[in-house]
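Taking the form predicted alone, here's one chain by itself in structure tokens.
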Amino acid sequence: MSKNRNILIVDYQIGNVSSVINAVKKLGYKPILSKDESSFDSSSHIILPGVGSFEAGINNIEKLGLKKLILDQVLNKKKPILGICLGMQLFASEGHENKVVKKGLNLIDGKVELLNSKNEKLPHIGWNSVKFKTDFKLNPNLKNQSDFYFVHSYCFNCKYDTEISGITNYGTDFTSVVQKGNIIGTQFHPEKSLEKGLKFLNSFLNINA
């Protein structure tokens, strides 16, 4: 597949994007940080990254007007989407942060809750181990073990196993890995996860959108 294309990557002004874009120009492909229509257009896959709040990541995503293309470009014209951490957690039903619940993309069948680790320490940082589902495509070459790395303290409670391709354990076993056809979601930074997370990254980049 060529890599002659633009990768969008959703400007929705909350958390830190510049590892996205330097793991995305790394892998040979170019990416665009923007919110405007013309660049969903022509983008042919869509990363939706994402450190912070529940709340504030779908209020932006509201406010500026996203939630609409981001529907339509995944739902209608089939586009692959990656979300990263916070990004993942958007696609679910609901976020259930502080008391409060917002609602979400709604892309995949859940809700977002805080993360019952037990005796380990919230906020979730540094590196886990992924076991992936064998029917999951987008892990090439690595060990079904793989260890990436974690920043979060919200995980995402899925309503059906079979759009759960992979799972953590941190006091307790969660989500780490969603998808749902053209839709997919890691709790862990691909980008953040040196080679192994490259190689993931680099496997979502080419799926045929």
Given for the second form:
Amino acid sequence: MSKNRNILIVDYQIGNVSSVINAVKKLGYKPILSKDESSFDSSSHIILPGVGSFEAGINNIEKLGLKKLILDQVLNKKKPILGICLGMQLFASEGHENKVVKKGLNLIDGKVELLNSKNEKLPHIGWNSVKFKTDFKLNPNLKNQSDFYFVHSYCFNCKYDTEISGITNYGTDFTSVVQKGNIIGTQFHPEKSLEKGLKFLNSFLNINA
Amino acid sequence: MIPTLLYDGLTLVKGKNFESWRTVSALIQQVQIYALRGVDEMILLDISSTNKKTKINFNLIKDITENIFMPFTVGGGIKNIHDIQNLLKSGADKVSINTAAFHDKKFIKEAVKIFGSQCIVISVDYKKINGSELVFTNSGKHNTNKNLYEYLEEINELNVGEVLLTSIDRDGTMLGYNIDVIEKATKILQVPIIASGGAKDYKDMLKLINKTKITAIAAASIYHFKNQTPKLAKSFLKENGIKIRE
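Write the structure block of the form predicted in complex with its partner chain for the protein whose form predicted alone appears above.
Every component of the complex follows; first up is the chain already shown.
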């Protein structure tokens, strides 16, 4: 596959996506911010970005008719998808926020819940290190630990340990990377994590390429 | 490790005690240099907007964020939700609000509700007058006569993500951080503080971190006028046992 590929950035009108677009462009690919089926079809990889609340996120995805599209692309067409921050959390079966429970995309079993950070302040904002599982292929570093930039208050509690690919500690250990086949999610922001972040993103964009 | 970039509408400047601004370099050029020098985030403050009642140059923010892949905070003359929207659209991740935060708490609460607390930074400038620390607004030009610590208590109720705390007395002096005030502030504030104003050298940064448990430090002069870089600062801190991003 050539580098001149379309990369779909799902436009579900939540949070700031300009850095994701810029990062994909910087790496030499063609970012397309869209919610149209034709754009999904013409893209090799999908990125689901987002910062904000689970409820607002999943509501927008449903309202815009994106749920069916995403599931079809990911489950039937097996396209690699990267969820970033809220985007990753939306992969979960359900989200628990202020006692409201909402169903997610149900791509990876688990619940999104408030991070039990103990004495640490929430939101968790800043650089923190990610311990990757040794067999995780997108690790941008030779070491099994790298620092990335985080901004969140909730975390993804996976049902199956096999789907956890990275762990970070903030008062408590939480899942910072998930993977289930072609479905990959990061709680951190690769597009805000300097060279290592771009490297991570590039490895994702090179899956199947 | 966060450099603060002060912009006067035309070029990058650095002052002393918020006055006698000196031009230091072309903005975009400096931003790119920092991006290579191991900084963790950047803060750009347009020091002319509030007092001249102008808006920040959104295209400039766009140009900057197209090329730096790190958290970027922008401040200066922000008065309403629309201003924040425009800045985020231009690629800023967080906005820093000073004067408007002091006068309009409702605005800050609304901004937190719409954009999330992680997005809103309140910037507080203070100066010692007759023995007590007072809050100043309008780029240090207006004395509010408000006690700093009382104001910090009020900020706790606004649920913002961070507070950028700058000492006007120390600003640009390279005399060292105002450690006593920062220590007291960290005890009052429930949100992380970015300490700014007076960084002398790496040792001063180490002292601040060890004494106050602060997690983010800003500096400008030592990078502009001294032969010191964020990268060297970080390796010094690391050698001294501080956990720091690599």
